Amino acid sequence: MKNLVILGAGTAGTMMLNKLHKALNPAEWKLTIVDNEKEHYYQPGFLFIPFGIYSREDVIKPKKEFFPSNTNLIESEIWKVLPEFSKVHLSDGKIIDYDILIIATGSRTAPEETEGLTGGLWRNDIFDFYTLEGALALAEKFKTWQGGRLVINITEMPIKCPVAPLEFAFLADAFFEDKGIRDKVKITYVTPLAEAFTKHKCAEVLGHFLDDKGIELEAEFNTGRIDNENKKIVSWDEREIDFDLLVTVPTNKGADYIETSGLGDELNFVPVDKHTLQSSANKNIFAIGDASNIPASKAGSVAHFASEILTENILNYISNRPLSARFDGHANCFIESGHGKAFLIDFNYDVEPMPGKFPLAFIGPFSLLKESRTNHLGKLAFRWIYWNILLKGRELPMGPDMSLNGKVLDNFINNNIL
């Protein structure tokens, strides 16, 4: 019999193991997932819980619940992977043969990559909301803050769900609106891009949208260290900008065993070829999600349409067969921005975000590149779509691909932008 591992049960790894219980044989394949956490978190659901939207008990869920029956689950944390022996070394000595790794840990933030970060004023006025703990903590302080200087801060890219910063500044602007206080808080948009999100059209509609809010855009400001007692971040370049209140993305990177193994690069995450997620350097190792390198967003979407291509690309490897199966980095966001609304964009690695209706040319429901209540209540209803169909492996009624079918093309090709 013959061993398939995926490390990490997070998203990622948890649609792979639904996927291939189903698609493989029993009879000659082990199927084995490496996890150490028992609880599965609703990481889009961190961004709501600082403004009383979300509990800590609509994000969690126990990890087993969404297992098959017979998993072979092994509940350890992973301390190296012997790549040119296909094993996997574990932190209480326990050593797991492969014939197909599946790496599947995810990302992490590490403030510690950055200077001052979590000195003294980290959880009392620097904050994140990429963690439960400090998502939690942040809805405690925004209880009782009546304003002033507050600055939303990537420190480097790439990071989780790109958009959940700037849906951050749109659901504080509101936040503030609704408790009567929003004259009383200057809100700052600090990035290290050169405009507000990472796809250039989208940064445009964006940009506007932070202009009529009266939040200011800070961009190409490169993170060098926060001077605590004088309540400042400070760019590389000396440039430095006052906060009251710091809401931070810290660096994001893989796990630390990635680095341990060699497997990574400078951020832990594993180089793969982007259209088969096989590993650049050992074609027995397969990446997906945020453990992989691939340049698409580090998101949910972006997890839940590679694992299709890879269920396939795994097959293939099995079947000595070319890996035909070719991923596009094809992504959906919903965007908040606030009272009741969201804007929602599609796009892959090679073509924009444009304006139009998904899924359905003509009826949507949804609008893209447009605000609309409609798009507020399918980011909601997504919760109910990523527990009970997503993660148990079932599928959506669309495929993999990005389609164009709904968008506005005309001025996208005249701008060359397809």
Second form
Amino acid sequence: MKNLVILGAGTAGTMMLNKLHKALNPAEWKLTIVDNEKEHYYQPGFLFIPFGIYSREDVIKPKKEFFPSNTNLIESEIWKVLPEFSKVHLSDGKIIDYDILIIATGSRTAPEETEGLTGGLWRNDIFDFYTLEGALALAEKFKTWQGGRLVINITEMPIKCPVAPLEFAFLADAFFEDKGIRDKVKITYVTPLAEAFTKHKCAEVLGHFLDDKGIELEAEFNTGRIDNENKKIVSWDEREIDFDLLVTVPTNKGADYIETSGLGDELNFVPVDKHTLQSSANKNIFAIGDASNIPASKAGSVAHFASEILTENILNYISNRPLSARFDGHANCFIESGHGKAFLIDFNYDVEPMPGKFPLAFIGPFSLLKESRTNHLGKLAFRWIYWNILLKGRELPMGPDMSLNGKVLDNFINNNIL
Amino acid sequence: MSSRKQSSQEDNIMSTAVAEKILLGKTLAIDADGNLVNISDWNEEIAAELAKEEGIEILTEKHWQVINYMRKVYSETGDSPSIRKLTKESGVDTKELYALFPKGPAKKAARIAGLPKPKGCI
Ligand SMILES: Cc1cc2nc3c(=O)[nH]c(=O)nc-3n(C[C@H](O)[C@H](O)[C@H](O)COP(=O)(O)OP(=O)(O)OC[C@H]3O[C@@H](n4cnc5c(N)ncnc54)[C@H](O)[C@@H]3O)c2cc1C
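Having looked at the form predicted alone, could you now put up the form predicted together with the partner chain?
The complete assembly is shown below, putting the previous chain first.
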């Protein structure tokens, strides 16, 4: 009996578990998954929590709901991997052997990386929404906040879901408008990038949107420290931005055990071949999702597309065939733009986002790179798709029979999801 | 769009030329980020010219320490190092890196070193 061990039961780990459970022969392979958290968080939903659109209950389900019934689950923290011995040490003292290891422990926010970030203002006037606690605390703050300078800040790249901070800015604009205090809120979007987004084509469209919504853009701002006393963020080259309320996306890093195990780069992301997803250092180790260093967006959609490729390559690896399935970096993201509308973008390693329709050319229903209400409904429907299709390792209904229009989606959402 | 790559031929090319420019009488291919496409086009004089375009009039010894480190990492890994890696390994700390190459040290130093833009920003 051989062992295939998956580290991390988040989006990517759960999808791989479900796919491999179907693909591997149970008489030959024992599948094990390790995670120290009992709950599965729907992280894309964190975005909506500060604005009172989603609550805690909307984004949490027990992890077990998404596992095949006879899953060998180990609930423990991963302490260290010993690649030269093909062993994983757990914090509870257990040691597990593997023949194949899949690393899917994602990326976490690391506010401790920035001087002053977790100082006196943390969760009083400084918030993050990339964690559930942060998003919930900010929702409370927004209930009573009367306005002032709202600064939205990306500390450094890469971050998971690089569109989320922009969506936050658009939603904040709409939120304060609806509250009738938009004229009392000055919104500034502060990014280390040279423009609004990582992909130039989108940056043009989205940058225009920031303008229209009266959101100021501070580009090429690399946050060095937070001055709690004077309520300023200060860049490494000593530029300063005043804030009354700071919503920040802290540095993103891979799990600490990756560093302890010598498996990561300078941010604990695992270097892999960007097409095969095999570790550059160890042939029997693969990484998927936010944990890997592939030059694609760290997004659930990317993990979904990659999971099909990785499943194929694991089967290739097992039968000593070349790893012929090649991932192209496909990403597909809805971008909320406020007032019940959204964009959709679709791109990969080589192709920039383009206008058009998705998933079917000319039919849609979703408009690429254009704001529409259908896209917004798609974003809301994504939660249902995430829980019911993606995590369970099923295929997306993208065949020719998917010809939803906005109205159909509306009904679907009203009856099934919200 | 499918999630599968059709061909792997382009993997051997560092980046795609979208334009040309003339520096010191040499015609150089440049990519969409304005960086050199061919490492072999680069030399120290070209670096000095690229630095001027970035607003850096004189390349000091410290600048060269960073540029040389970047070129070393690129030749070993095929990637331009990120700002984090520079801070950790180049022997020049973050604060000083920003003083040397204002606004975007990793990006600017890569451009002056004749390398593609670091991949960290997607
Ligand atoms: C605010 C926000 C909005 C987003 N919006 C979108 C969106 O609209 N569309 C989209 O596609 N993506 C979005 N994402 C990104 C998406 O959520 C992630 O890309 C996706 O969840 C990555 O999956 P993963 O499996 O790699 O990591 P995760 O799902 O984070 O899973 C990692 C797992 O590893 C476990 N783990 C980590 N370290 C250890 C350890 N030492 N021991 C044991 N277990 C460990 C964790 O408990 C966790 O269960 C968003 C993310 C955020 C934060």
